[in-house]
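Just the one chain here, laid out as structure tokens, in the form predicted alone.
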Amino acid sequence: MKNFAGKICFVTGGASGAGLGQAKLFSKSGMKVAIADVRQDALDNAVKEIVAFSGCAESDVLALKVDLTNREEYTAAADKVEEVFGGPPHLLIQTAGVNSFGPVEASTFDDFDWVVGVCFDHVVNGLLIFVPRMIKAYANKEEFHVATTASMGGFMAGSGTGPYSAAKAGVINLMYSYAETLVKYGAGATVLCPGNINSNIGNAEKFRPAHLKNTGYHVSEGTMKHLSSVHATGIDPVELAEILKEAIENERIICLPDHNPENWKNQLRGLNETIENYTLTKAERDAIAAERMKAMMEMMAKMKEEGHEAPPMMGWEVPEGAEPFGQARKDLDWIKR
């Protein structure tokens, strides 16, 4: 998909973070943009930001308060887009996501239902609701494209991100399937796999539904403050949207958060090496880990000798007034601490 002006874009999670960055950029590219989110106040503010950024008319932005895990609400939102803009989106971007960190063995059903529900099920909902409409309206007549924001976490395991990594891995694989099948309709699919983004996902626990509040993780204002300090060091959402736009224009199926796609190969090689190492014996894996630790210590010693300070940990230090995230609830007596 190369031409965006005058076409329709639908962005989930479009009221903040990566989704808002995408809505701003594609609005500036001349698209009519619909944004979906669960927070009305954030939606109202996002419309103002999009108009100010792109210079579009306010009537070219449609804000929809939607629980994306609710198929009836999502279907109603799709109907509203067609009613207001005259057709289904030419560009569907599903970016809404949540996360909560904690030992996977401490996870509850609610932890999985919430994280997987938003990060994976909402993507399935959008694809099943919108793609048939997009095919009927545009197949082999007009350009159209589906994109989903997954995560680098979908390529690797994380003992503290079990539900999230599993959901994002599912999204990545699902988008491969859509990329393969949409070709015959003259369309494409892209999965964006960012690392850290400057967003408010660190406060996602504040918006966890009441019926899914039973978490096995220690969550507090302090842990959210810590997470927010980490995400504050992430890539700017509009910059990330620019990288996604280039990937869509050039029909890339995987999009990583770097302006130079040549660097993506090295990043993927490193991730694939981690997976390959799972085929090794524990003794072999331990030897590799020891070599890596030795190399890191030698590098830090050399930096010290040359008078350089050790590189910062990208915001992972616990700021004043915060507390470490990623811990189990204190009353869980089977957790090794």
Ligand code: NAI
The other form holds:
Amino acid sequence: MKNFAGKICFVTGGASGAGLGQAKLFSKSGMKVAIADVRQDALDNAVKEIVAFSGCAESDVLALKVDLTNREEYTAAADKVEEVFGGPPHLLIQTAGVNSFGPVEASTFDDFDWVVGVCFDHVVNGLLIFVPRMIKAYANKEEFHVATTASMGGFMAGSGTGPYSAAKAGVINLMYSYAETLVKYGAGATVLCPGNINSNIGNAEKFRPAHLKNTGYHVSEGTMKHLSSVHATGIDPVELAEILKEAIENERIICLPDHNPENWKNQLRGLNETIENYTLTKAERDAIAAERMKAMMEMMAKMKEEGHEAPPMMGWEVPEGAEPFGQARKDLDWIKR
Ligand code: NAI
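Structure of the form predicted in complex with the ligand, please, following the form predicted alone?
So here's everything in the complex, that chain up top.
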């Protein structure tokens, strides 16, 4: 998709962070933009920010308060866009997401239902609700495109990222199917895989729905403060949206979070190696891990010898009152810490 002006864009999670960056940029590119989000106060603020950023008329921004995991609400939002803007979106960007981290063995059904519900199920909802409408309205007549925001976390997993990584891996894989199939309708699909974004996701736990509150993770003001301080070092949302725009224009299927995707390809190769290592025996994996540890220790010793300071383990300041995130709830005494 190369021409955006005068067309319709629908951004989920458009009231904050990456989604707001995308809404701003595609509004500035001349699109009418609908933003769907669960938080009304954030939506109200986002409309003002989009208008100020792009200089568009307020009537070219449609704010929709929707819980996107709810299919009836999502369908009603899709109907509303057609009613107000005169058709389904030419560009659907599904970016809403939440995160919460802790040992996978401590996870509860609520942890999975919330994280997978927002990060994966809402994407399925949007694809099933919108793609047939988009095909009927635009196939081989007008450009259209489907994008989602997954994560580098979808290519890998750690012991503390189970539900999140699984959901993002699902999104990445699903987008391959859409990329393959949309070609015959003259359309494309892109999955954006950011590393770290300067957004509000570190506070997502504050908005966890009441019926999904039973978490197995230790969550407090202090853990949210800590997580937020990590995200504060991430890429600017509008810059990330510019990278996505280039990927959409050039029909990249995976969009890496850098103006030069080459900068991330080594990381992808490393991840591929990690996956290959999962096919090895435990003894073989242990030998590789020991080899890597030895190489790292030698490098650190050499740096010390040459009078260099060892690189800091973390690239961010831990704020006062911060607590480690990614831990199990304190009363789960069977968890090995
Ligand atoms: P954010 O918290 O600033 O924005 C996410 C938005 O999604 C919020 O406005 C929130 O209200 C909305 N949302 C959550 N649940 C919803 C629901 N049920 N219905 C409707 N809206 C809902 O976070 P951020 O970081 O901008 O996240 C955007 C996407 O980027 C997410 O999919 C996230 O997983 C992904 N991502 C974020 C990274 C980061 O470092 N912040 C890194 C990689 C991927």
